[in-house]
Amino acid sequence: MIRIQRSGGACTRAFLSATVAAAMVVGVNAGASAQQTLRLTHNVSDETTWHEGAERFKELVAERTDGELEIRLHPNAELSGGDQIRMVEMVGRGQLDFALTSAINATPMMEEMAVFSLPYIYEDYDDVDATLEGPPAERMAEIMREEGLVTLAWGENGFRQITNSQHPIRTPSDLEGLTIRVAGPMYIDVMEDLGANPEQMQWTEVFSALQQGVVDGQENPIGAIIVPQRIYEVQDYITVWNYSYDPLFLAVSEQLWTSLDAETQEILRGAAQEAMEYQVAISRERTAEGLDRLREEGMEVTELSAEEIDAFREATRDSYNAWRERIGPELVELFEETVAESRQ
């Protein structure tokens, strides 16, 4: 397997004579093996579902390699000092090789990635699928080309539910006055017009703001963040609905692709989708058991009806037109799009 580096003249020519001379190392020491390590980084815990994607990875990329390629898993965002939105960006400079997050950690890059997150824009899974499948997931791929990272594959981090330690939030009127931890700044509009006050920060600083009653709640996926991340032992009271989804996308730096031969990429890119769809299965499966598993640990769960939904969706109307604006029109329109042509 041969890394090819985009340069041109005595720079190419020392590269492929240096190529050469390894290559006849090895073939002299046939105990030696040519392997490279490249580095993944994600900016939660090794005891979610995103860790365990990044695993299977991983593992793939090592066996269809022969072992030539490494991945090295660096979780909580630890080579960016814990900053999920610094970690992003250095992917895109290069700066590190591969990254594993979720759309709201990458708004502040790339405002148009909040069109996954407008609130109540799917219903289910399979509005969700429609897009991650089609023409949407496509066009948010060329928008992330932009910024230096290649989209390998999509991955779930889910529909966000809200937590607070201080009473069940049914109405709108309920999250007046609560202090709600938030991912990104669509999230600081939605808080604002349900009456509550939003306190961005970043997730490794998520769970002593709770503990220590700096922020009342956040709001966050049950099978990928809530159950493993143990947030039941610092809240009590959990409400089911689904205002908001959050992919996960698996991006490899655009300078580390380029300088990948066509096979290599080949390899990379079928390990993260078969990785990713792994992932996706075993977050859907533990988000179906979540809810049985906070109510054992002492959580009081309160299930919305679709008539209390819609109080939610529209209280939270203007922050959707306003981002629609900020997203873009024309690229909203293709995801309300997709989605209603889904439902049919």
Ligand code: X2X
Given for the second form:
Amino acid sequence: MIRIQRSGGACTRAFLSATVAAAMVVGVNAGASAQQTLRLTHNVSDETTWHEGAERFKELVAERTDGELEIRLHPNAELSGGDQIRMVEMVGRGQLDFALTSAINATPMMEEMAVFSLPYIYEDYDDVDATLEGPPAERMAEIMREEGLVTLAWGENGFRQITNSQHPIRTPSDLEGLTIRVAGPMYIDVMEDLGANPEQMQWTEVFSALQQGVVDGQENPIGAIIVPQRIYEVQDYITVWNYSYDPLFLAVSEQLWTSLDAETQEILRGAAQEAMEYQVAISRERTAEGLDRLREEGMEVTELSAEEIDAFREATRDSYNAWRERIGPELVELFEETVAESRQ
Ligand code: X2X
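The block above covers the form predicted on its own; next, return the form predicted in complex with the named molecule.
Whole complex next, starting from this chain.
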């Protein structure tokens, strides 16, 4: 049987809720096979590749613990009232067990997390993989651990592309005056560099905001989000500008983690890594086939030349430099150098 041990110490709310939950489950299932239920929260719909990755994790854990550990999935940030940022904080404090979410949502808690999504720090998947499979990812896991989050595996939201309802975007000046929904603080500065009006908003509110014209546009990855969440129903134009990459992480609250025995930890880590490998693969597949799908759905797709991309890189340089300071130049350099080495 897998045991979540009670540890001594202060009776915080999180401690109480974890022990009460564990006691309830044990109580209900007292008898032949005691089962424990843990909660995984994520902030997008149950049709996304995030959710498919979470389901794979749940299945692998059930299989490898002979059904003793059940992971219950909670999409749409439903355990934090739709708040995708509070959701991560709750896991850090031990109020929820697992989070599967994008680095951007952890940026308000740890500004360092913005390093991944600095404009044009990555050009392609090879750049991304060099950092996520090397020392930069290890360094990020240490930073997250200080906030109570144990990183089990990295997944993929993807390169974020911009959609809008007004006109094709081909140059920075095409963004002037457009109201663009953004997910986190760094993007406010990036959008301001481009002359757009950024508006930070919870993802759960974006579809209706686009539908009602409260905002003109938004930016998100194609395979993981734009296609499965049917953004094409409320947006006519998409530009593939690869301006910012966004990884997912699957993390467990440190409070829960340290209460688990080594065997259970190993099962969870292995299952998370396998599930996220799968999640990355399907996100890339769906992205590769996604543009055709979006055309079929009636969107006008704008693809950019290398020179056109350069114009966006130039235009966003101020926010890159400002965030370089906020994140910490050494950490940014670790990413930049890892990418540069992998390109040689
Ligand atoms: O809110 C978004 O844009 C999303 C779904 O990509 C994140 O969680 C950052």
